[in-house]
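Here we start with a single chain on its own, the form predicted on its own, put down as C-alpha cells.
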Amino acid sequence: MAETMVEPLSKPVQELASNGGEPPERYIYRGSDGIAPSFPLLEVPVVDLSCFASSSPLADQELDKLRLAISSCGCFQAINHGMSNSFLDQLRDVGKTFFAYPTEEKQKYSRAVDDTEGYGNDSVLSENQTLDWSDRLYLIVNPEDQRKLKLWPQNPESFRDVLHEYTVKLKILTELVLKAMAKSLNLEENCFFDQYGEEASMIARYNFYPPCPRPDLILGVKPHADGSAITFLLQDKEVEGLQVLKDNQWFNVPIVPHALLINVGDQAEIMSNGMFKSPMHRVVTNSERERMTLAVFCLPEADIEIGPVEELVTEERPRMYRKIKNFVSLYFQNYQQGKRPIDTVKL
C-alpha cells in the first residue's frame, strides 16, 4: 500500500533560487556515491532509425548497435527520427516559456497534494526524503481520453497543439523502436510489442533545473531507474546534466541537440529477461545555468500481464522475474522508499 503525504506541496524551486541564499537542509543528498567535481564522459552509441522503417541495407548494421548499446549503458542516441530540428526547438520554447512565467500564472495548472499530474515537484512521503531540485510540469498525453485538458497550459498558446503533435509521433517511434528491439535479438517483432499493448499509457513531464548555488551537494534528479518500457528524452540543447551510472561509475551523457536520447525502463528489462538494463540515472545542478529536458515515459497497458519473453529464458539464461501487471503501481511504492523496483519482482 502506498504511503500517504506527510505535508503539503513543498515550494517551486525557481522561488528559493531566486530568493537566494543557503538552500534547505532537505534537498542535501547523502548518498554514498556523491557528487564529484567532475566525471568521465558516456560514450552513447547513435542510432538511425529510418532504417528500421524501410528495408535499408543498413539495417542489421543498426540493429546490432541498438542491442549493443541497450545491453550495455541501456541507451542510444536517436537520429532520423522523423521530427525536423525546429519541431523539436518548439518543444523546448513552449517548455521554457511556461517555466518563465509568474508563479501564480504556473500555479494555475498546479497538481493536487494527492496527484502527481499538473505542475509541482517532489511528491513528499516522508520526513527524511531528499528532495530534488527540480520543478515539474507532469501530464498523460495518452491514452487520449485521459488527459486532464485543465492542467494543459494555455500560455502559452502554442503549448497543446505542440505536445499533441509531438505525442502523435512519439507514439509511431514507440511501435518502431519496441519492434527494431525484438528484432535485435532475433525474435518475432511483435513479442515486445504485444506486451505493450494497444492502450499503453504516455506521460510527458516537462523538467526546469533552476541555478543551484551547492551543485556539490544537491541533485536535480536523484538515481533511480524508469518504471517505463522505454523512454524518450529531449535534452537541453546546450546545459548537460543527465548522468548514467555504468560499472559502478557515473558518467555525464554528451548532448547531440536534435537527437532523441531513448532508454530502456524496468518494465523492457523484465520482458527481455534482463538482456536489456534498466540504466540507473540522475541529473546533476549546477550555479550558473538553468536547464530544460522533456522526458516522455511509454508504460505497457496496467491490465496487461508482462514477464519475460519464452524465446529468452533458456538453462544458460534461467527465468529472471515474474510476471506482473501494472507495475507502475509497485514503481512508485518503493522508488520513494529509495529501493530499486524491478529487485521486487525478481526471482
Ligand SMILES: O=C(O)CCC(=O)C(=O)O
The other form holds:
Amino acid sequence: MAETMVEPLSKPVQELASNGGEPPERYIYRGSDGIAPSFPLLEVPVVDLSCFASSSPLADQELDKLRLAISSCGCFQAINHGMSNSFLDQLRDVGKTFFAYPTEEKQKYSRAVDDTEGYGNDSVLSENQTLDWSDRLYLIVNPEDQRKLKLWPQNPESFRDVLHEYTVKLKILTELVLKAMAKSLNLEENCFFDQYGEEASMIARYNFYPPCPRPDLILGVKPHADGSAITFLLQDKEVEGLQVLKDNQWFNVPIVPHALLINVGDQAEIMSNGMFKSPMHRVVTNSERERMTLAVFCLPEADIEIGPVEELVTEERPRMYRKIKNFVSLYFQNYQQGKRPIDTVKL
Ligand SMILES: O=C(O)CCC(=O)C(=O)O
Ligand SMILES: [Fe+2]
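Complement to the form predicted on its own: the form predicted together with the ligand:
The complete assembly is shown below, putting the previous chain first.
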C-alpha cells in the first residue's frame, strides 16, 4: 500500500481539538454533497451468520436477505458472529485506552512519512487535499509474518493479544461470508474465496474522531468506497457517525448493539460483476462526543488476478470490469485525486 507523501505529518487532530479555536482551512470539506444538520436513518438488514455455519433450516432465507442487502445498500449488520459482547468491548477498550494516552506515548508508534502503517492521521498526498478529522492506528494484521510489531502498542498490555485474537476470528468469518455471498447467487461456494486466496491481507484501522467544533463544515472521513473485498466495522457503542450513499442521498447507519457491520468493498463488486455494490460512505463529526471505530479491510492476495466470475457474465449482463492484480496499488493513486478507483477498471 505505498502512498507518496508530499509533506510531513500534520498535528494529531486530537491536539487541534483540545487546543480549541477555529479548525485550519485544510479540514473544511468543499464537496457539493454538503453536510446537512440531519439525515434519514438507513435500514440496514440484520443477517444471522450462525445460519451459514451449519445446515440450518433458515439458511436459504438468510442467504436471500444477504443477497438483497449487499446488492442494494452494500452492507449488512452481522449478528451471531461467534464473538462475545465482552470480547468486543475489550477490543474497543484497548483502542480507547491507547488514544487516551499522552501524545508522546502514542508517537512511539508513529507512522513514517512515507508509510501508511502506524499511528497518525490522514496521509497528505496532494496540496489541495481536504483532511479528515480523525487520528488512526493502522496495522497489517495478516499474514502474521508481515506484522510490524514495533508499531503495535505495548500499552495497554492486552492490546496485542486482543487484536491478534480478533484477527484469527475474522479470518474464519471472512471465509464464511465470502462463501455465503457465492451461495446467495447459486454459485459454487468457492468462486469468490478462491480469488481471495488463503494468504490474503487483513489491515486493521482504529479510527478515532475527537469532538469537532464545526460538524457543519468538517468530515471525519471523506466520501470513499473501500478497496477491500469486504470490510468488517466494529462501530462505536454509543456514537453514530457513519453514513452510506444510497439513491444519491446520504443516510445515517444505525448502531446495532453487538453486531459487526460488514460492507462490500470494490474487489467484491468486481468479482460479482457488479451484482454486489461497494457503497460510497463517509463519516460525519459531532461537537459533543468523541467516537472510535475499528475497521478491518480484507484484501485478496496481491498476486492473484481477480475478475468477474464467469457465471455472472451473460448476454443480459455483459462483463463490467477487466481482470486486475493488486487493485490496492491503483486504489491510492486515484482516491486522493477524487476519482473512484473502481472506475478505472470498468469496461
Ligand atoms: O469509522 C467509521 O464509521 C467508518 C470508517 C471507514 O469508512 C474506514 O475506515 O474506511
Ligand atoms: Fe471505509
